[in-house]
Every structure is written in C-alpha cells, then in structure tokens.
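In the form predicted on its own, a lone chain appears below as structure tokens.
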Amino acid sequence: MEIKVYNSLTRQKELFEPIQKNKIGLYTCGPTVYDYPHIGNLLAYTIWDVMKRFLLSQGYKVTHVMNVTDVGHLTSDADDGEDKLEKAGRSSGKSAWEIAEYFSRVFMNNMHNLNILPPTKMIRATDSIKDQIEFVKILEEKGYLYKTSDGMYFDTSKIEDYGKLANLANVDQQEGARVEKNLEKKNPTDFAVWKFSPEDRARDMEWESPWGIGFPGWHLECSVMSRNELGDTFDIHTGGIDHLTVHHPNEMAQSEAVTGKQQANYWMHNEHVKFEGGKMSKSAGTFVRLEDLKEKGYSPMSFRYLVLQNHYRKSLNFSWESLDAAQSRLTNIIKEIAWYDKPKGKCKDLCEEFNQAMADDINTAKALAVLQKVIESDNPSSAKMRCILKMDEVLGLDLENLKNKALELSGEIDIILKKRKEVREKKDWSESDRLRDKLVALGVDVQDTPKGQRAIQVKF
C-alpha cells in the first residue's frame, strides 16, 4: 500500500519510501522531565503512537527511539535562562536528579494510561554524556564552534542552508524574538552545544569536558541518540510544531555538520492543543494534565478518542464539552459492540477503506468514520467484530478490554437483574420499570430481548 505523509522539510505531502525495505527508523522527541506533562504534550505521543501502530500493521519492522531530556533544556528554549530541572529542584527542595526520576515515572504512567506502545529504546540525556562530548569534539575539529564566556557555540553561518526545515531564510531573525539576545554570539541563530557551569556554585548535573565543567546544550542529545541508534540518516523524525523553528533546525544543522548527510528523510510535526481557543498555560489556569481528566471522571481513552477525531496537522481545540462528547461516543461504541459474536469472517472493503484513510497522512478522523461505518454495516456481527479489532490495533482505543470490563457486573447489579427477571416473569411491569431505573442510576444499560434481559455497565 502506498503511504503518503506531509514532510515539513519539503512542505508537501509525499510518498513514503523507507531507506530499507520493510524496516523503519523512527525518532520521536521525548519529554523534558521537570514537571507534569499537559495534554498538549501527550497529544504528540498519542499521534505518533497511532502512526507507528499503522506502520506495524502494514508489515514494517519499526525501530523507535525516544529521548528523555533530564538536563540542558533552559527556560528560554534557546541558550539563556536556568536549566528547567535545576530550577524545579531548587523550588521543591529536591535535587535535579530526584525531579527527573519522579517526572520520568509520571510520564511513563501517562503513556501506559493512554495505551501508547513503549519505544524500542528510551534514553535519558544524562546516560549519553560521554557520546555527546565526543560529538562536540568532532564539531570543534571541523571548525563549526567558537567559545564565549558561557559556552561553546555552533556557528550557523557555516551551514549554507541552515533553517531550511522551517524556511528560516524568509523569517525575520530579530534577536529577542525567536532567541534571547546574546552580544557574544556571531549570529542571532547560533546555539550552544556545551554550556559552562556557573563559577559561583556547583550544579546538580555537571560534567568534566575538554572545554570546562558544564553540561550539554539541549539540541545535542537528539543528534547523538538518533545517530547512535538509527544511523547517520534514518526515515522519520517527529515532534511538536514548537520544535520547527529552534530545536529541530539546530539538531539538523549539527547532525549534518558531523556526518555530511541528511539526518532524516521525513520530518513530521503535530500542531498544538488549545484550551477553548486560547493557549494552554499554567499562568492562565489552563494547564490540564491527564491526572486532572481522571480526577473529573474521564477515561484516558476518551482523551485518546478526542485526539483521533482531529487531524494531527490541525490545532485541537480542547474543551470539557468536547471531551464529554468524545467519552459519550466511545461509550456508545462499547455498547454497540458488547453483544457482537466472537470475531471471524471478513468485511474486507471497509478494512481496506480504513487503511487508505490512515495511508493518507495519518488521517485518524477519517479512520474513525470508517470504524463507525463498520458498526452501522449489515455485515454479520462476528465479521464486524473481527474488523473492529483489526482497526483498533492501529487506533489503540483498547476496545476489547473495555468491552470485557463492561460485561463484568458486580454482585449488587446481578441481584437486581435477577429480581427484575422474576418480576417480569410475573408481568409486574411497574416493578420492572422501577428496577430498570435503579440500574440506570447505577450506570447500567439494560436491554430486553426475545432471549431475555441483558445488561452492560461501561466503566472507565
């Protein structure tokens, strides 16, 4: 099957052609583990999980690498300000190492809750310091670096097409807008590959290097990890749209300076989540975590469904109403499939239509529409169930598990159902209706069929 993806590098949709037949190298920019991820962060990992699942469903072997940034990401996202983990540690009374460990666990738990497949390799920046120093040595030997009072900087003027990923040649590069002003920089876009520790205090995280005690620049880890694990050139590099103008151009520049080759053939970026049309931020009180959704009674799978209703290259406008609607829709799907027969047979045309939707630049919204068409089709329920489960291997909504949980009724509910069966046999319709209302209040959906009553309780 031909798969087309939008390549940020060429700014157009392209036919995907892997470097090696049936094998794909995939790199995903991972979290900076200084705080809870918000749902905008988690949207990215959900989208790339669905893409990976689809590639796996098409017979590709996917080697997926993700970094964990636990050092070097400064508060400016460029080269000024304080390290985010050092700052979080100081404000909480913990070390940067403790902060990294705690929020790494939070992130992994969020991944599990959202049914996101783990990467083939997930590597912390602090576990690759030696390799990062060796990488910087190569950059220095090739003449790409210069020294300032606060670190070793990459001279972007030595890369002829620097910023090609974001078309930065046609963007006003005023210092203080895209990057913080630094009078020692030769060019506004130059960036640090190694930062020096402050002279007046020791950092929690710092290492000896040929240039002095310090720590790696934020962009360095991705270049090093991707090269070590996937080679000089690999297939797909993913990340959020916020990486398009700073992190990814810098990563690309230093990688290609070392290898003389294109770092990745396809660069894919997801758009942001907006909170009711505005920016998601702590200061505005619109910083929403997965834990917040769960505390309000929403399933992580409902958030996943909401994400899939939207195309990844369009902003997702989050609201509690939209999440309500997504959870309601997911609940209805579970109710629809609860009584389907065991999967067998085929509804081939619809499965093919589903794959075509996913092959069109990961169009999850269209794929969900095909899932609904399967439910509404006149295929035997066993064939529909087989097709639905096949589709869910890609969508990752955990439908089979949710269905099985919904059919597991508590002892209290079984007692009420048994009593209702007895009163219906006696044609006591008034008492039957009263017991039905009691079951509905408990969240139980009751159906009266020619074969008797059946009940389901969708639990998230």
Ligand code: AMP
Given for the second form:
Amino acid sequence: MEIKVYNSLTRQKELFEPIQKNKIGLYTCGPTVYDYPHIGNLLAYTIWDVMKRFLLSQGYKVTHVMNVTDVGHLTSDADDGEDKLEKAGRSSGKSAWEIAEYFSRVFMNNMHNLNILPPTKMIRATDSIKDQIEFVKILEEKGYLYKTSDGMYFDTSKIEDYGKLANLANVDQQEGARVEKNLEKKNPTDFAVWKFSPEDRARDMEWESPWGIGFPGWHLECSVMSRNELGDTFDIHTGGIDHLTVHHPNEMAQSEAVTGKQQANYWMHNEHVKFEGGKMSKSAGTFVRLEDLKEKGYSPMSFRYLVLQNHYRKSLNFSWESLDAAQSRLTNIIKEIAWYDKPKGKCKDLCEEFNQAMADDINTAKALAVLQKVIESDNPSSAKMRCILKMDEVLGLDLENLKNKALELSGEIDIILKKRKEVREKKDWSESDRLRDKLVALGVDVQDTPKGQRAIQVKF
Ligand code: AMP
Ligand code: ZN
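In place of the form predicted on its own, the structure of the form predicted together with this ligand is requested.
And the full complex, kicking off with our chain again.
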C-alpha cells in the first residue's frame, strides 16, 4: 500500500519510501525526566505509537529507538540557566539521579497504561556519555567547535543550510529578542555540545572530558544514539512541534557535520495539546497528568481515544468535557461489541478503507470513523469482530480486553441477576424494574432479549 506522510523537511505530504524494502528505522525524541509527563507529552508518544503499529501492520519490521533525557536539558533553550534535573533535585532535596530514576519509572508506567508499545531500544543519556564525548571529538577535529567560558559551542555558520527544517532564515531567531544574549556566542543560533561544571561546586552529574569536567548539551544524545542504533541516515525522526526550531535543527546540524549525510529522510512533528488557552508545558507548571485523569475516573484508553479523534498536525484543545465525550464513545463501542460472535470472516472493503485512512498521513480521525462504519454495517457480527480486532492492532484501544472485562460480572451482580430472572418468571414486573434500577446504579447494563436477560458492566 502507498503510504503518504507529511515531511517537515520538504513541507509537504510525500510518498513514504524506506531505505530498505521491509525495514524501517524510527527515532523518537524521548522525555525529559525531571517532572511528571503531562498529557501533551503523552499525546506525542501515543501518536508515534499508532504510526508504528500501522507500519507493523503493513509488514514492516520497525526498529524504534528513543532516548531518555536524564541530564543536560537546561531551563532555557539558549543554553543558559540550570540543568532541569539538578534544579528539580535541589528544590526537593533529592539527587538528580533519584529524580531521573523516579520520573523515568512514572513515564514507563504511563506508556504501559496507554498501551504504547515499548520502543525496541530506550537509552538514557547518562548511559551514552562515552559515545557522546567521542562524537564531540569528531566535531572538534572537523573544526565545528569553539570554546567559551561556559562550554564548547557548535558554530552554526559553518553549516550552509542550518535551520532548513524550520526555514529558520525566515523565522525571527534573534536570540536577544527572547532571552539575555550570550555575548560569547559567535551566532545567536550556536549551541553548547559540552557544558563546563561550575568552578565552585560539584554537580550531581558530571563527567571528565578532554575539555574539562562537565556534562553534554541536550541535543547531542539524539545524534549519537540514532547514529549508533540506526546508522548515519535512517527513515523517520519524530517529535513535538516545539522541536522544529531548536532541538531538531541542532541535532541535524551536528549529525550532518559528523557524517556528511542527511540524518533522517522524513521528519514528522505532532502539534501541541493546549489547555486553558495556552500550550500545556511542564516548565509553565500548569499541566494535567495521566494520574489526574485516573483520579477523576477516566480511563487512559479514553484519553487515547480523544487523541485519535484529532489529527496529529492539528492542536488539541483539551477540556474535561471533550474527555467525557471520548469516554462515552468508547463505552458505547464496548457495549456494541460485547455480544459479537467470535471473530471469523471478513468485512468487505472496510479494512481497506481503514488502511487508506491511516496511509493518508496517519488520519486517525478518519480511521475511527471507519471503525464506527464497521459497527453500523450489516455484516455478520463475527466478521465485524474480526475486522475491529484487526483495526485495533493499529489503534491500540485494547478493545478485546475491555470487552472481556465488561463481560466479567461480580458475584454480587450475579445474585441480583438471578433474583431478577426469578421475579420475571413470576411476572413481577415492578420488582424486576426495581432490580434493574439497582443494577443500573452499579453501572450494569441489562437487556431483556428473547433468550432472557443479559448484562455487561463496562469497567476501565
Ligand atoms: P519533554 O519531556 O519536554 O522533552 O517532551 C517530550 C515530548 O513531548 C517531546 O516530543 C515534545 O515535543 C512533546 N511535547 C511537549 N509539550 C507538548 C504539548 N503541549 N503537546 C504535545 N506534545 C508536547
Ligand atoms: Zn531529540
């Protein structure tokens, strides 16, 4: 099947052509683990998970690599300010190592809750320091670096088309307009590849290097890991749209400086989740976590459904009402499929329509509409079930498991159902209605069919 994706590099939808026939190298910029992931971050990983699942469903073998930024992400993109991990450690009385360990675990847990397939390889920045130092040595040998009082910097003027990804030549990138100017930098877009530790104190995380004790610049880890695991040029590089102007141009510049080749052929970016009018962000401190959703009684799968209703290149205005609507939709799907027969046969054309939607730049909203079409179609329920399960391998809504859970009823509910059966046989309709109300209050759906009553309880 022909797959088209929007490539930020060419600013258009393109036919996807992998370097090798059946294999795909995919790199996703991972989380900075100094705080809880917010649902904006989790949207990013959900989207790339759906894309990966689709590629897998089309027979590709996908090698998926992701970093975990546990050092070197400064509070400012302009290489000023504190390391976010050190800062979080200082304010909570923990070491940067403890902070990173704790929030990495939270992140993994959130991924699991959202049914996101684990990457083939996840690598912590602190586990690749040696390779990062080797990479910086090459940059130095090739003459791309200069030294300032606080670190080794990459001279972006040495790259002819620096910033091609974001068309930075046309974007106001004047550093002084945003933050205090670093007067030692030769160009506003230059960035640190190695930062020196302060002279008056030891950092929690610091390493010896040919340039002095310090720590790597944030962009370095992605260049190094992607090259080590996927080669000089790989297929797809993904991240949030905020990476378009700083992180990805810098990653791309240093990778191409070292290898002389294009780092990735397709660069894909998800738009942001917005909340209360602004971008949801950890540093602004106003964000919603997956744990907040769960505490309010929402399922991570309802959030996944909400994400899929939106196209990844459109921002998603998060509201509790929209999540509520998504949870209702998902509940209705489970109620519909609860009584379907075992999967068998085929739904004519609909699987094809689903794949076409996904192949059109991951149009998940359209794909969900096709899922609904399957439910509403007059195909036998066994064929519908087979088709839905096939689609769910891509959507990842965990429908089979949710259906099975809905059909499992507790002993207490079984007793009420038995009693209701008895009173119905005695035609005691008012008692039957009273028991139905009792079941409804417990979240149970009861239907009276010619074969008797049947019940489900949708549980998330
Ligand atoms: P971070 O942990 O801040 O490095 O972000 C992890 C991922 O989430 C990156 O790919 C970011 O581009 C992405 N991201 C950050 N904020 C948002 C947001 N509000 N909506 C969607 N994606 C985001
Ligand atoms: Zn990255």
